[in-house]
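Below you'll find only one chain, the form predicted on its own, shown as structure tokens.
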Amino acid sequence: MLQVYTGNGKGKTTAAFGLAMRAKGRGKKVGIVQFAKPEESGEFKIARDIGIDIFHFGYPGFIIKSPREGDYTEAMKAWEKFIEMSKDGYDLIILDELNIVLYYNLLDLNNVIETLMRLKNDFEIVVTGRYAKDDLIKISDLVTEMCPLKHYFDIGVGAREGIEF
């Protein structure tokens, strides 16, 4: 099945991360992707010790008004490993940021829906990102939107390692 966690709330790459850690433990072949992420986290790190095939990509520094070409570099290479990762009998694989990316059209949205249509039913697929395009949402098996109804940040507490990165 296909599903993505999406909206303006903390907690979506958080709650994709746990689906990782349950499916790991119940001894499924588990597989993540993060785009636009070009350094390790906290965790990827994790992830990668108890046996997670994690991969990031992105270009240094955020999007601020348009992409630049590392970017779209970025984005395809990690799409490409997403690709590679479809044929290696993964029970699970999350595309983490995938919504960040296609709402920069740094991938093809109809190729992205197309493949994703294709392979949902050979194994669990999950993206995450804020901004989930329509088109997307409507090929999901289930949806999920984190809103927020408070948040630190609102009064000027930055991101903490250990809890945002």
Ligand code: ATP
Contents of the next structure:
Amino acid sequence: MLQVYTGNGKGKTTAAFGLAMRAKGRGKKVGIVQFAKPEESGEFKIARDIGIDIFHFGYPGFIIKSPREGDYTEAMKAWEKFIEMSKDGYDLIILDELNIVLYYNLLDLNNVIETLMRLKNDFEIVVTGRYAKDDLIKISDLVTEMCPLKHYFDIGVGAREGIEF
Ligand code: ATP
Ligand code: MG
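Having seen the form predicted on its own, please provide the structure of the form predicted in complex with the named molecule.
Below: every chain and molecule of the assembly, starting with the one above.
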């Protein structure tokens, strides 16, 4: 199946990692490709430690107006890693923040859609990130929208180590 966790509320990436743990606990082969994440997050090392194959890609800094060359090359590298992994017998592959990459048009949407439609027959795929594209929602089997009834970001509390990253 193809699952999408999107919306502006907190819990998309962490839900995906929870699922990864669950699958791993059942002896499944689990892979994670993180897009738009130039740095290791708290969950990165621990995922490795429990035998999940995890890779992160991303160009440092924020996309202010238009994407930089590095944003495109990192997105492409991450996608190629996923394509390589797709031939390796995984039961579950998580594409963390792929939605963001598609939102900024860093990858060809039609190619991504076509590829995910084909590969979801072979293994479970989870895509996370805000602003999921309608075309992706259309071909997905499960879409959860995290809805922020309240978020401390709105009163100025930024990302905290161990809680948000
Ligand atoms: P988690 O990793 O905790 O599950 P998530 O994957 O649902 O969260 P993302 O959209 O990937 O959340 O990233 C949230 C990050 O963006 C947080 O670190 C937060 O500080 C930051 N952020 C920026 N703008 C906002 C906003 N308007 N509301 C909430 N968070 C925001
Ligand atoms: Mg996230």
